[in-house]
Amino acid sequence: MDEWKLRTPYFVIDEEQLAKDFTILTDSLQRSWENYRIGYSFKTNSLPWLVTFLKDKGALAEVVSDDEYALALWLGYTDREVIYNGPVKERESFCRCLLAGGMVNMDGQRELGWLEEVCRRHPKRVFPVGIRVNFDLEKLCPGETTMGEAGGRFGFGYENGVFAEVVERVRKIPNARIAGLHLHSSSKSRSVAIFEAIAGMACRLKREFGLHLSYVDLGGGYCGGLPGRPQYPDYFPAVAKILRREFSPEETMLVVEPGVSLLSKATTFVTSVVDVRDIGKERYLITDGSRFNIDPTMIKSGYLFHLELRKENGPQRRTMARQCVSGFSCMEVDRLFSYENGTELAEGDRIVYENVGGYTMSLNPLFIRYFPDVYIRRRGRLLKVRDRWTPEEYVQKGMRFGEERALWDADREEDQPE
């Protein structure tokens, strides 16, 4: 396939790389803790081909919403291949996991109410449940939290004693068991040492409240992917080293969450010149990508790219001290770098960005241009394995004007007396 003749821009999932960094996860954890399960995070990316790939590896669904948990069944997960965590799961899905003997990390207090109703009514059943923890991270490693003083606003507070609380509550229940910590925190370094300290409390809670545990789930927030950062065989040693002063593998599984580490590396975005225009002292290349398919929160500083000069171009071009390479959108902010010192660049070259498989698509907006084409590279083939949206999928059981007329009449028929 020509990769020049296809239409940009373009999500690339390159499938040898996914594999291998998959297999360096699970060669990682093999070796320091060698009972552990991977619950693959859906928000990350939830794209239905890597879904299953990643199932097809042996990886466990990790949903945060009823919709997540419908979409993992409806891709062929079993109630018990599910991780359902977050704050916003709904009764009925949480109380069908729970009794599937799926794992259920409960985050709120009314899921403590929903698991009393469960156990009431199935008495001869033992529940087994976990707990997700917020505790003071940004004290253990300063300045590396993403939340940092303020503290995390998910799980139940360990320093102010709810989480103490909600112990001593699931204990009342004559059929539940504390079976697992949840204890994902998210970072900015994506340290060793944030995981070293997150294994550490969960040593500490262990010994506190007597837990006898099933599993320990460490979330997810590593690194993937950049050279000169922490990688899968720099975490698990080191938080092995940690958990054996408190538990063993005969009796505690690892579980890991990972997302963005499993997925960045592999997956690039396809973007072309489309215009070149001068404002000013500013020349601006206008793409057919924008922020926000890479970057749709508007964090990031910057971005990781190659570039792809079209030969009908011309093979000698001068250099440029400064091109502002934007996006398609019609707002300002859809600037995406600077790029210096460089080739000067024309309609029809092509910037490829790096590293930009993590809650890019998940996050794209259906805002002025719809969903990208999505392929998997495999054996240096291109395999399209999402096809772009039109009208049609944007429509979808949508209505038209005037066609939500005999539904309102009817509505306002059955609203009359008799």
Ligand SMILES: Cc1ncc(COP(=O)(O)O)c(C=O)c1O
Second form
Amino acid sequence: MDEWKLRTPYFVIDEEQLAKDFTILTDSLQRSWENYRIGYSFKTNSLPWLVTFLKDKGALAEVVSDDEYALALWLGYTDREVIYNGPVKERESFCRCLLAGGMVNMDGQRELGWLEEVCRRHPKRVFPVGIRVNFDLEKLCPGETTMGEAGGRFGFGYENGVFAEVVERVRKIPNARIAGLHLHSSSKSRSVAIFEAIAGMACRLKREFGLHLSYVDLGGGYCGGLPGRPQYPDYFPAVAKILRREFSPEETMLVVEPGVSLLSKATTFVTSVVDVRDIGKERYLITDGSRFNIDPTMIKSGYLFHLELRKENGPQRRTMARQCVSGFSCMEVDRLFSYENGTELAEGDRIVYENVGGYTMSLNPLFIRYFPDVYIRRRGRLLKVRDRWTPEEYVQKGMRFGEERALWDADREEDQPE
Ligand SMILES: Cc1ncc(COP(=O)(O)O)c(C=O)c1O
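Form predicted together with the named molecule structure, per the form predicted on its own context:
Full complex below, order starting with the chain above.
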């Protein structure tokens, strides 16, 4: 296949690289703590091909909303293959997961009420549940956490005694059992020290509350694919060393919920220069990709990329001091980077962004352009696994003007006095 003939922009997932990274993950878990499960973080990228590829390799679905839960079921996961996390669970799916034997990590007071209700309704069954802990990780790893001293908002606070109250409340339910702790914490550093601190906290809570845990869930937040940064084989031996102070693989399963670390190395985003313009002193390259495609939350300070130069644009190119690479949208902030002291680019040249698998394909706004094509690369060939969205996908069940009239009439009929 001549990739120059493909219409840009598009994402490519390299299947072999993805499989390789998954194997590095499983090998290092197997060596460090043979009793483990991987829950793939749906929110990171819930592209159906990707999710089912990981399912095929044995990953569970880590979901944080009713919609993600429904997607997991739609894609063939059973309830028992779901890890249900996050603060916006819904009552019905919470109960469903609990009753079916999925892994539920409670993250809010209303879920305690739902647990009590399920237990009351099914007095002959015992319901294992997990509790999401919020603890002061910043104190243990100064400067490394995402929220710093302000702290995060997920889970039940350890330091202020709320976690202890929750433990007490669950213990009062005769047929509920605290089976797991969920300790995901976001960090800027994604360092090994962060995960050592998380493991240390699990040990501390076990001791302090006399817990008998079937699982410890470390959550996600690992580094992946970046040279000079920690890799999976750096994290798990360090974590296991600490966990062994209080736990054993025979009794307690280690759960991990990787997202971005699994996808980074395997994923690229291919864009083309569509226009070159000089305004004032600036050279602007307008491209058909956007910051919204690869950095929708606008937090990245730089991008990894390589160029693919169109040979029709000539072999000899001059070097330019500065070219401003910008996106297709009409927003001025949609500038990706300043390309300095590089080849002068022209229409049709390609800029290929690397490490763009996480928080991209499914976190694109539908702004000006819809979702782009997604391909996988298998043995050197590209296969399209998602077609770019067209107005058909965008409109969905949306009505055109006038079609709402039937609703209006029905509504008015209902309001008529009998
Ligand atoms: C509970 C939970 N698990 C897993 C993840 C995945 O994290 P990452 O993509 O950084 O590995 C997140 C991300 O915020 C999360 O909140």
